[in-house]
Amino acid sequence: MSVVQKGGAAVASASRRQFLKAGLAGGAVAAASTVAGGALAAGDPLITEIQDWNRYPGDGVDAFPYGKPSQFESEVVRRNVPWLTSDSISSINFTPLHELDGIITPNGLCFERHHAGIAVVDPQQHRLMINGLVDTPLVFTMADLMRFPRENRVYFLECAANSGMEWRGSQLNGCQFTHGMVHCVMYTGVPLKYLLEEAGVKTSAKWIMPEGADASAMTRSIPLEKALEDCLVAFKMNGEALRPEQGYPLRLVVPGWEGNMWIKWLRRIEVGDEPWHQREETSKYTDLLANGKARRFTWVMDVKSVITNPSPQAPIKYKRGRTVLTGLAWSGNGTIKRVDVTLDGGRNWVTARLDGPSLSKSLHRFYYEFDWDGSELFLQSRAIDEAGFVQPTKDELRAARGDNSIYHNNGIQTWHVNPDGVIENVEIS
């Protein structure tokens, strides 16, 4: 490591038999404790005595006819960074990471990335033309992409600026600022192909350009390849119609691939034989190397991951004792194989527990469980994907494409566990 930061102390983790053991031994004895220092002698009023969710009715099934959250998760919400752009309708805010679990972001805390502000549409309006390098231009209302055979598919969606203005050194103190720009949904919808073959692709066809029906019409160049292989026009997420704000009544899905490509209010999709360069893959989504040159079209999103839970939002709120360790990995290449975990700034590393579904492109799970001794903690993941690339550290993309980058910052992510459990984001190399 080139920056050392205060020194972090090794913990030593039990097997999970011992941790288990040990928890259920220590747990035991802290009731014992508890219930001869005469805390719970008397019985804990909140257990023996009648609280008002149990002494009045509630409100009956027709008193929110769409479901909402518990009053008591009000806190858990997407949020901006306010400073970050001038204006609402071009910019971007965060999936609250720090207080999910499973891998699934429900629909209402998917972060949202605008251009133009949230394009509201008329499905029985909408259409979607393919047209250009086609044997026959094509103009789909929404009742006849119904008509067309559906998939569901798990992917994530990451923007290509997640995490970009942790570039030069640690800024924002909070998971949900550093990592939400990424959410994991199930998509239904029509694969691409389908509809390409109905209007006949011609044979000199290399390219294809989706364009937005929002007032920032956005547009970008898409490898046929791709288009052919596994994207989806998509109409519903994890169940229901798209949100406005995700795209309704179509978007289109480009699994891997950076989303600035997965574009929403899908109106029109251009066939050509060359890429369009346009604005979003020209002067912007592409990477400044240190040489003042940049890289164009790296879709690939790639093998990430970070701990949510402890994090600077979610801080350690006891003094010692068990704790589970969780986050999220993914990458555009597949699946992950592994991930990693250090308490102590990369000197030592544990491999951590994945569970739930393994999907291709899709968010992974990981948990790691110890017990926690009080002392200063330095705690950071590290994913290996099914490619077998592993994510690498701040350093290691710096010596690669230096300082001047903003997209595709999947480094290595510290976090700082002081005595008291206070957690800060901090930088180790």
Second form
Amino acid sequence: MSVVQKGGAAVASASRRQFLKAGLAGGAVAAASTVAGGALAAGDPLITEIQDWNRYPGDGVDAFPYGKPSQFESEVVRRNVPWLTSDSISSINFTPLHELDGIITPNGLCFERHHAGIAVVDPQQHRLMINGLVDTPLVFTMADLMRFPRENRVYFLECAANSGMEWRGSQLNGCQFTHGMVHCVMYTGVPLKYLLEEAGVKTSAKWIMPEGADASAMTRSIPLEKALEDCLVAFKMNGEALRPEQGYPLRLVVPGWEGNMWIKWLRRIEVGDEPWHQREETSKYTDLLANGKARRFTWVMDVKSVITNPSPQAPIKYKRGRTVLTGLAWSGNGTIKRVDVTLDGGRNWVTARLDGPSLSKSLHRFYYEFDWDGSELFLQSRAIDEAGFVQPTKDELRAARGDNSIYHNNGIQTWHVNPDGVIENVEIS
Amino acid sequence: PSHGVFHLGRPATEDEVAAWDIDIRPDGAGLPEGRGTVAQGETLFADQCASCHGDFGEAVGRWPVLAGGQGTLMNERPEKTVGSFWPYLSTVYDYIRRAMPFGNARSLSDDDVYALTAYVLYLNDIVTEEDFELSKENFTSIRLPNEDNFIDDDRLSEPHYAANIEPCMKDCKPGKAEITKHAAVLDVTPDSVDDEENT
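Having seen the form predicted on its own, the form predicted together with its partner chain:
Now the full complex is given, and it begins with the chain already shown.
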């Protein structure tokens, strides 16, 4: 087991097993603190002795034409859970929410979901076709698309299956794994309505079907009303070109709706008068209920939140005192109006502080600062969106749907903090 | 400049639309000319599909199960297959032609896909004769058993959705919280990045 240097302190990396080990090795931790305390009598050598970075110059400006995070942030990466899927080509990985702050996800950390791997598409060779119930079926090059008026919008993208492994109870130990199929970036793109108007939508049209250029040729049916309302055909994320794993050179943005509909490597949009009932809206992305019926077209991602820190991968490393609790809240229905936080498992709640931009259908950042007395905590957050919807408990969801919906689990998450600061994903009475 | 407001893009040719527009709807719109039998499908399936989906659609390892599971949708562990869950046969044809075999998509002929679709019906006991032939002409006469069990999104009818209910803030539940489920007991979470590198 190697050790990662963070903030000048030697800290074991944050896995549950390692924290159990750390708990067993409590004596060694105490001894180390004593040494540090003794050193302070003469002064901290990190201050009293000249350090290498203070003596020798570092790399020049040509060393990193495209910069990377500090080497000391090597744990801040997307993670896979290999047993979830049969292989890594049609699979999922997770955004490290516990290490991030603010509302914008760095491009290189945005979770990935592919059904036939990452397509490599040369933008010079990419084409977007619009066909079906239109006056003139059209073909656009990327150069054509760059000549339409553009918009910049910040939106969250959440996989319909985010938290899906938790329907039957606590399973994965960390918000990266339980809630990390979400990211939030600023997209630059062309309103889809401009492209549809260019082709001339016939009056009989009611649906569109975007299609990807990858080997899964992903397809979904979307009502025309949504397409004309706020969908974008995006080519930039956070100011730069889409990452290949996010659909380079072109993806659909479907604000507030389940991530599966945000077709990547977008190559075609068909206009029609009925939904197509494609595999991804029949076999998948339909929600089986306890009575054997299945909901289809469950598009909107409902009001949801999670405390990202402290959390199982981000334990509390001090014994007591001033503590910053932070997390994310979002809703496909618009902005977040309020987030409440409880330290005692829902007996008593306080309203958290929202900070940063509050943008419709984007992530919102909340904080709650408090003095931890070192006793065990049951942390939960509960978001309320501008439509007035209150984030439900998992039990409320199960009472309405059963255990086999797979998708759309927006239930309240509980973290148990024990007196050592070790944190676990639990469910409580 | 024959179209639109911005006069961007160019008209698509018929051949271009035909090359990309391969989707099929439940009413049969989009079905190509062609045909294939269960027996032909069985041979193709053995060559192209069985290494992942199993000889009888029962699946190898964690690959998708294609057949069986009828009557399990209300079970604790439902088995959702073409026969037990899928609403429309059009989706089977469309998806095989669009995305299968995994790793070699778009390699099957239209007749191949009719034959494989017929074989999937046979694996699910929806047709029972090996000489059954599926074609553009008889395609929409086949209905899948679970078609009527899909309902449009009605989440708003759930009790917790009652909008603008002010939630409880103080003394909301009696007693102290007790843990009912632990993630750590399962111990299925990957260890840290460092651990992966060292194993």
